[in-house]
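The chain below stands alone and is given as structure tokens, in the form predicted on its own.
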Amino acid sequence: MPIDLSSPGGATLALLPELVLTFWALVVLMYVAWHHRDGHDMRTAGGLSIVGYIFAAAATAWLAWRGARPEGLSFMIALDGFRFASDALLLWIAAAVAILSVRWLIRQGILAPEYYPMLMLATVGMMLLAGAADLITLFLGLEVMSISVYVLAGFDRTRRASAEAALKYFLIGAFASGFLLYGIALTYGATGQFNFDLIGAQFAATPPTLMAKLGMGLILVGFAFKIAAVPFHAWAPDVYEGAPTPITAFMASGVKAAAFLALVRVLAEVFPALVDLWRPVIFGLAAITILVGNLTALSQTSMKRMLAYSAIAHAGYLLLAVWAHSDEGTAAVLIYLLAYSVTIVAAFGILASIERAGARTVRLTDLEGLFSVRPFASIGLSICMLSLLGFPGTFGFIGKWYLLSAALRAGQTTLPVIAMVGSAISIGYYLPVVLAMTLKPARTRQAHQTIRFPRPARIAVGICVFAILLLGVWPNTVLNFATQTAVQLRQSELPIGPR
């Protein structure tokens, strides 16, 4: 049934998942304000936040089941399968991070239950960013997400590194937002429109002006900062290492996913007529990001910094599918984001359980001999490393295969070769993690004896690892769904009439 987005009721209905999650964040915040700050209240706040994600997912499923679509101009938020799939992915990531956070925060002595409302508000921003059909909504979603994540990155107030991470992320994030906002202003100046479809139609009808080209370039720079593409990546390793480990997982998976989902929509709906202008930019970003990310990761001894540079390299891989600018490329982005997020959440979930109270950095040497004491954790982390590598039989291999396939079908051969070279380089830092856990002896008899895996974390990580293996050998359902969703992104009809 069509939804009239020009009416208050229609706009409210279209934003139902975001409104439900925002309301529930306020409910959790009120609970936090009226209760003591102890372990019991931390667990209760975490449980309530997970209920909020379930409610928001139910609202998303209801809209998708209802077959909601806009009546007239979709000026604010998209109502298509791509938006609903994006919301489902982002809500799953946030719920998994909340589950991993419950016992970790208590063990590390961070008794501040405001953490969960901030996590929920960051998720609201991510959902608005990924589902925006208007440049103003895009910017609002970006800022809601960013401000919340700035706070979460510095949430561990007992550590100087956490405060430093928050400050660096805030300063560089504000700088990136300035680029994006200036690009939005120039695009509006060139077209007189904020709506994605109307801007795209105007660019298709008339040659782009210099102002339009500059606007597109600045918007791409803003997105490059958010996805940590080289040379806009310098903030990521320090922020990932200093932030609380569950938040590092949230940034590496959720924030990156939201930025890529928004980038795909912007290029597909706003700048499809300028493809010959932005493709060389994406090509250069992809090539240098893959090589720099993988080469720099080789020298890292901290697991969080290694995974940070790994995340940079994976952003480069994803840019292959963005360059393809096709239905298959869009499907490849969805598949790879799902594979990567499942893997990275499981990896950081295991690392969070390994971390000792007061010691927030796990180094490669800390993993030596882990298999002999905690075999399941060692096997799970090994599967995650192999999936990130793209080893056959894992979901990461399926995702990387589809990225390469999308680029090759679009006529690109150089980037797939660079991606294969980058994957070969990544063997040098993924396999040492596996070898350290399985082949090297523990440094002391007491090593790893104090490791405790809380039941919620075991369940979340176990589901992720199972999904990595299951979807690595039986991915057909996910592949078909991603293909159908990608087609819907490009089937939006341009409404006729004034804004």
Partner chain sequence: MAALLAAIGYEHWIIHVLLALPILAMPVILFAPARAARYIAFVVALMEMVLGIGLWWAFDPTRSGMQFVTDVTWMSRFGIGYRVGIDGLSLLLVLLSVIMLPLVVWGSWRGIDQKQRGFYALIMALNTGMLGVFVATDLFLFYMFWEMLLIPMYFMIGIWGSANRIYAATKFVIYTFVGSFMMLVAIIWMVAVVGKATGQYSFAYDNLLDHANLLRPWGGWLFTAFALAFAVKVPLFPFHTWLPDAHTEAPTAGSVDLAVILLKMGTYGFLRFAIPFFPMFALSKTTGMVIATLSVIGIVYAALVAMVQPDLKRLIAYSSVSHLGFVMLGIWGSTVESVQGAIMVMVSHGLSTGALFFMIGMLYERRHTRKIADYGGLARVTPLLATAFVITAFSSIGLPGLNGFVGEFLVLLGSFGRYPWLVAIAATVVVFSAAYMLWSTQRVFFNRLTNPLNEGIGDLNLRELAVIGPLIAAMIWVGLYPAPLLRRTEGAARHYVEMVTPALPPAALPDPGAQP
The other form holds:
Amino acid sequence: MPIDLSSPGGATLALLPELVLTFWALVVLMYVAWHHRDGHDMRTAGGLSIVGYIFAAAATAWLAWRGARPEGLSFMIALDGFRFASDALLLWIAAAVAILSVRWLIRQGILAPEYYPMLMLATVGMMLLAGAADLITLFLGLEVMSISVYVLAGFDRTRRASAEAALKYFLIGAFASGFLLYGIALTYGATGQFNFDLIGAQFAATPPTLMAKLGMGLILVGFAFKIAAVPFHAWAPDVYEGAPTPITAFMASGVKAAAFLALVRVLAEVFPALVDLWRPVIFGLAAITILVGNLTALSQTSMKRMLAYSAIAHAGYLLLAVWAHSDEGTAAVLIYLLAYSVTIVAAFGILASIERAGARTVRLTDLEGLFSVRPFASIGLSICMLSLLGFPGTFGFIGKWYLLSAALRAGQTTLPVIAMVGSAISIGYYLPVVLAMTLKPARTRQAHQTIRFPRPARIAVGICVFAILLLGVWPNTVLNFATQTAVQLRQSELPIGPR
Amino acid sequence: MASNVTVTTVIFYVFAVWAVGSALLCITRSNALASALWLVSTMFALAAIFVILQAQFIAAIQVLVYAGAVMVLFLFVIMLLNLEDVPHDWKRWPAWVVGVGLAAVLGTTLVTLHSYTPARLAREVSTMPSPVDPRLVFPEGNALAVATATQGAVGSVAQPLFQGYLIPFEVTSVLLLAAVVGAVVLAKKKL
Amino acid sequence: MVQLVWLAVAFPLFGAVANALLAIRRPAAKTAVSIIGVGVLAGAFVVAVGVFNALVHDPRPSVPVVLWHWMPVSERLSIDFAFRVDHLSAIMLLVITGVGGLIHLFSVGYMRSDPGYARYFAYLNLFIVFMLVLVLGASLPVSFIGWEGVGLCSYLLIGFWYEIDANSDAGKKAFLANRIGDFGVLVAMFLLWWHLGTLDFVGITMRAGAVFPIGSSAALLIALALFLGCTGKSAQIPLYVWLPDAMAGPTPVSALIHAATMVTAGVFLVVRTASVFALAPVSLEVVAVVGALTAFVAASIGLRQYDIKKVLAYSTVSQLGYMFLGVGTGAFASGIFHLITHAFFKALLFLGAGSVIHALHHAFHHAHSDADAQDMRNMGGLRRWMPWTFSLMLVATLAISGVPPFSGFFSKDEILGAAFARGTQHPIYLVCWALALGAALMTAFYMARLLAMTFLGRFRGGDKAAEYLHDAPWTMTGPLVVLGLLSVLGGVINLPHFVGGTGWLERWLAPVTETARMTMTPLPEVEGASALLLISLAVAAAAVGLIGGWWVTSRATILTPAQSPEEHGFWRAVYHKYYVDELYQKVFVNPTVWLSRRVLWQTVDAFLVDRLGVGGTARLAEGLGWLGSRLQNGQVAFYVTMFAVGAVLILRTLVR
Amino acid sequence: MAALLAAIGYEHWIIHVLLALPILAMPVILFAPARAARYIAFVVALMEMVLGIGLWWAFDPTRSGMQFVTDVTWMSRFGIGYRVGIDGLSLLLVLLSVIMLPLVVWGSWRGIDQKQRGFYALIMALNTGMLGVFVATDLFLFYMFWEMLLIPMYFMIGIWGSANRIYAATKFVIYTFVGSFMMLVAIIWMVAVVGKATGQYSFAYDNLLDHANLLRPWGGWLFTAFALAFAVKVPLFPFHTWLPDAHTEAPTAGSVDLAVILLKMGTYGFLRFAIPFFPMFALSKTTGMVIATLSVIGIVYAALVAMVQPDLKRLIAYSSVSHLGFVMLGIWGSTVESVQGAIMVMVSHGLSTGALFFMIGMLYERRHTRKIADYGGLARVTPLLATAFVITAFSSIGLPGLNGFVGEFLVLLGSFGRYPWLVAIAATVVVFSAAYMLWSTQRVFFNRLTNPLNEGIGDLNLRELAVIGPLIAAMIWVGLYPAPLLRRTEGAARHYVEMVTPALPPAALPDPGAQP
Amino acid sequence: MLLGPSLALSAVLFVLGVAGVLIRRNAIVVFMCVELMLNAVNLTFIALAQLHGVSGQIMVFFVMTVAAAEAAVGLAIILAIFRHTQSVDLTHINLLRG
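Hand over the structure of the form predicted together with its partner chain; the form predicted on its own is what we had up.
Whole complex next, starting from this chain.
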């Protein structure tokens, strides 16, 4: 179904998922404007928002099913399999986070149903970011996402940590936006274009110039911040720790996924001609990110903080596939993000249920002896840890396998080795979690009495854990899907007219 | 033409010095209020430079929206919080040295952009063998002057904004929505 | 008949299994144990006689008996579990089953009252199995089964009364010393296979000459490695120290294993692989020198021991040295000859000593005395109560001292003669001869001393105990009588020419050692007068020793152990066996244990590898992580500084 | 027998059934009543053994390649398949695994008195993993089984182990995991290289082996990655320090499985993967020397360290290091004899060390101590146990006529031509092994019974006899008649040697076959 | 045209903004420095728009919108933290660390 993106009707059609979600966000907003008093309102808002994600997903599916593709140049927004896959990924993450949030918010006494519209707007921003075909859309999508997430991070206003997290995220985020914007400006200066394809064609036709290099460098800085690559990572642990737990899950999986998807698209469509220039940068980022993330995670006692550092390390692993700059790399990013998000959602889902109302974050010692009280929860969390570790039989292993495969096929051997060294280090902090839950006795008899595992979260986590195991041994469907989808990323190769 | 350029250049540099000086003061004043006012000053200087660079409409918004509305918001908050004047803690001098040093290194990298002239940019952008004529390479830049002349400063911006850039324009509405809801959620006293 | 030789092994094997089962289920069924234990030996002896008889009439010098494919490893290495019956193994078969049978019979009486009776016979039968495998094995690996197996049984029997720590220690010591020797045998096997491509005795004999030139270093290495094995098994310098300790086992065990059979395996092995030794004359010199030295040193220690079994043990070491001297001179048949006669008279000596100990033990037990039943200072005058034992011991003493015409005279004289004869070619052998002669003198001396202290004079064990003394029952005396006869007459199997003999054993063994003898320079004949002189010298040495021993002992006042003063001077060193055990403990054992515990385990393993290497890596990672989390100091200013550093680095990388 | 097996299509389904049966039994055990768990486990184990033993006859010793081959596409996108097969090398290890299974279950009958369901379920999982490692002919599948084994072992040590169990379990997992991470890179790298050159991305063992020459430029790195994983598992000195802890703290079943099967995975990996893929590097003069030297150091060093251990299990653990050093030496000896010997050492180490651990476990159940000093003179109160222990100890130190000798002898004999000095040094271990074994045996079973606590110890009961008896019978059988085993492994060993021969530098001694 | 000088001025102002973020510890001032950076980038867009056409100016329009939105949210966040700490000094806002 070719869509003329330059026409308003075509643009509307192309933006259908985002529009549906925005519209639904407004609907929910309308609802909460009058109903924001008690837990029931919270539940209803949450349920409504999930319906919105389903609608948006349906819209995405419809576009994908109809084989939507741009007629001529894809203005502003991309219309390819990669975008649909990205949208699906982001929508599922958002929906899962919404499900996890429902009871958690009520338990923590955060009775502000605006949470759900904000989550939806953040999702819209993520979808725009990941689907952008134009630097302007990219920037705006990024900002929509960022602003919403700033708010969400500080949503638990009664806790100082939450406010602090929001402030840190906001200040450093705005700072990073400045760099990204400068990069966009210089890229624009070097080519006179904002459109990905046109810029890419321009770069392909001319040798790299000073302005182009600086522009690209600054854009990379902006992305490096969003994906929390070292040394742009310092905000992440603090923010992850301070933010409400479901939002931490959202940031660790969704925001990071959106940034990575956008990065892959930008590098594939905007800067493919400069690959020899950006590869060393990605290399350095990946190497140091993996090492620092894994090493620092070793000395953490708070679960959220540990997972934050582990998220940094995983960003490093993902950069391997970015380095590969190939169809396999793109597919690997998709698969890994899916694997990672499934795992992280499940892990945070379990952690959220263990958290006591208004209490500090869950520490490693709080998990001791969990198995004897909550065997399934601890088995689930153990599986999550193994998946994060990249243990065979879990989806995380397939993801890691694919990443390594992509990097190695692209001829990179050092990074995989570093990644594996990192993985080897990571066992030093994943294993103690399993150990504490299963092998250690509970500190006190009442240790785990406050755990509440609400049914929605239980179902969501259950599905995630099952998916981790199932996709760990039978990933064919998603593999095939990702591989075919990824190939569509760079199908439009527009020649640029002589200037 | 030549003398005209010279006069413009002189005015440009006057405002440039103004902008840099204000910016310096903005980042060094220990009083937040003073910083904010010096920032406003910088913005005015920039607005003037925008005019020189043929962006009259943007210059107007700069003054109205930016210097006018946004910065007033800042001043408002600063006064609302009634912050005390915190003198610089000179024990933090290593932070200053590192900060200024890093900025200097970053600056030396970025200031190399000074070497760009229209001719150089044209040469770099062109896919044709040199020599190249910037006017041929940048038809839209010339078209901008023509459009400004025919449609006025606002019209030359407005027309593409509501046509080619419709999607981003709509996205800004989402952005503002998010900002409004977010600000309300965060700032209101009671949830 | 020859093909049925496996029966000789199967009988004792059956006995071992049956007795083991009895030991587990019915340890009290002593009659059944006796019947099985001795019966299987009788059966084996019958088979041995049959095999021997068949071989006498068989035109082939050796007959292979393949039982099954043991290790079909590859195209070039396939080891069968096979026996080879030839003149050497046949005669060994006879000695082992014959002497072994007698000792089994003796044990029936000797061990009757022991609660571990069935277990004892299981071990003893098992020993016979392994000993037979050792001598019958067609290839080195098969023989090696027996070689180590007898070590195992020796270990088990020395430590038979395992509840006494010293016995367990002695067993362990014996096995370890044997294992040091086994290391040599293993290396020899590797060398042989890589050089010759075969481990079969016949193959080795046939190929060695073709592959190794005379005096080749490879052959020397192999020979020395093999000889290391022999020094372990046959208790030669430097590994002889285990044998005296091995006396901790029941006395019949000492007779069977540590005198008559197992310890002679080294001599047997040298003869079996004589072709290799012959190719490396230096190795033979080493064998001879070690043998002579051992003979001399062990005899000298024997002069000053008070434990009756210890004296006999050192005597055994010394006599084994003779055998090695014999084979070292190239007189292989003489070595085997002495092996056989020694089996007779040394078994007799041990069993006689066993009778004495048995009697004294019984007597002391009833007299509620805690005196040591093995210490000769507690004996004396036993001739009165134990006439049979005394007279048989006397026969054996005369035999071992080399008094004509007892068997020991012939075998020992042959060795001395051979050493002297070889000495005309290599002076080193003359030294050996001199040492051996000295040893002969000392042998006679300490044997006379033993007899005098035990049987002559007055009984020093107390009058009460004397009431219970009596001679042993027929199951014990009977074997003694047979052995006494053999000790007297054993010499006939290899009577030398000068007494009109034909040297039957030498001729009989000729096919076995033929290859070796053809390689070596022939032994020069010692003619007429000088031969006579040599014989007179040997006889004189025996006579002087015997009379001297008797004279010195009977004139000295012998005190009981409790009253005895400490020895002084040189005799003290002799009494303490020249402190060799202590030396070994200090030089080899203690440093090894120290090295293992302090250096290897605690330093290298626990500290270097585990704490420093593994733990260090982990701590390094933790330390780096700690550093990383210090960097995460919560300050936005610091965060943006890192950010800016990163940005600068990226931009610098790009624009340079 | 072979005809009967062929009639029921044995070769088509046996491997899958062997792999699936324990896994399917897991949920049954987990959800059965707690008291029934061990009975179910035992029945399943017996079924597994009975089914598995058929391999002995179904296996055709005259063929050298893989048998019972199955190749089903799994992850087509990656070129991964469910590929399994058995050759002479894996046959013995598979048989060892299935035969050990009922013994392990039965041996835990009394020792495991809490959380029985979990325990037996883990044993089942462990068995599938072990079998999987030995039958996988797809590198992905292999790696998957290789790693998945860790989990049951981890929990087995961590939950049912003794005092220091958590430390030991963690150490075990971290060691093995860290070791095998680089292997993952190497596997993918190999496929990437081969795939790029041939256009066919496949993790099939045969495919990679056929194109092993393409890997030669990176042989050093790839081999190192593989070798690290396997060396930790073997364990080769100096990667061995996890073993004493894991062995010591694990429950009996864990120690037995570790010793009998898990350690063999490392040497199996060398024989199956690391060397055939990169023979030019693996067997080069330098690498060969380094590994052979490390093996010999391990052999002698571990024996010496074992001698001074105060803890029985630790002693046996160090003896394992020593024995596995023989396997490594045999592999690097690279003659048919030495490789055959290496395989035999693997089997016989499994039998004797397994039996030793069983017996120490039985002692532990009676006295709850593993300290040698706490025992002494037990032979009087437990004659059967003492007899069995002594026999096993002698089998462990390689007394000819028992199983240990065959392997050690062949390894040393076969490797002698290549490393005469090292082999000579290694052979000295006959003394040290005897020293540690006899010394500890003496201190446990002989000497005077001084500790009154030891008076009341009962001798072996029927169940325990039934566990130990077959092992001792096997020891004697393998020692006296190893020919059937050797015949079955000869094809694999010969195939291996032929494969690596072109890579071998000339040996120190001439080939015995060349002699007249 | 003044392309080069404009770009240089923009770079200088941007760097001044960065320097401000690095050295100041008042959250509001830091945020203002970020605004300064955005302004500097706007100048680059305007300077380049002379050559490349009106799209650069349109981008500036969007940037201003974003800046306004950020200001709204950012100041709200600063208010929120002020309620907890009674301070906007970033050196005191280090509850989360390690």
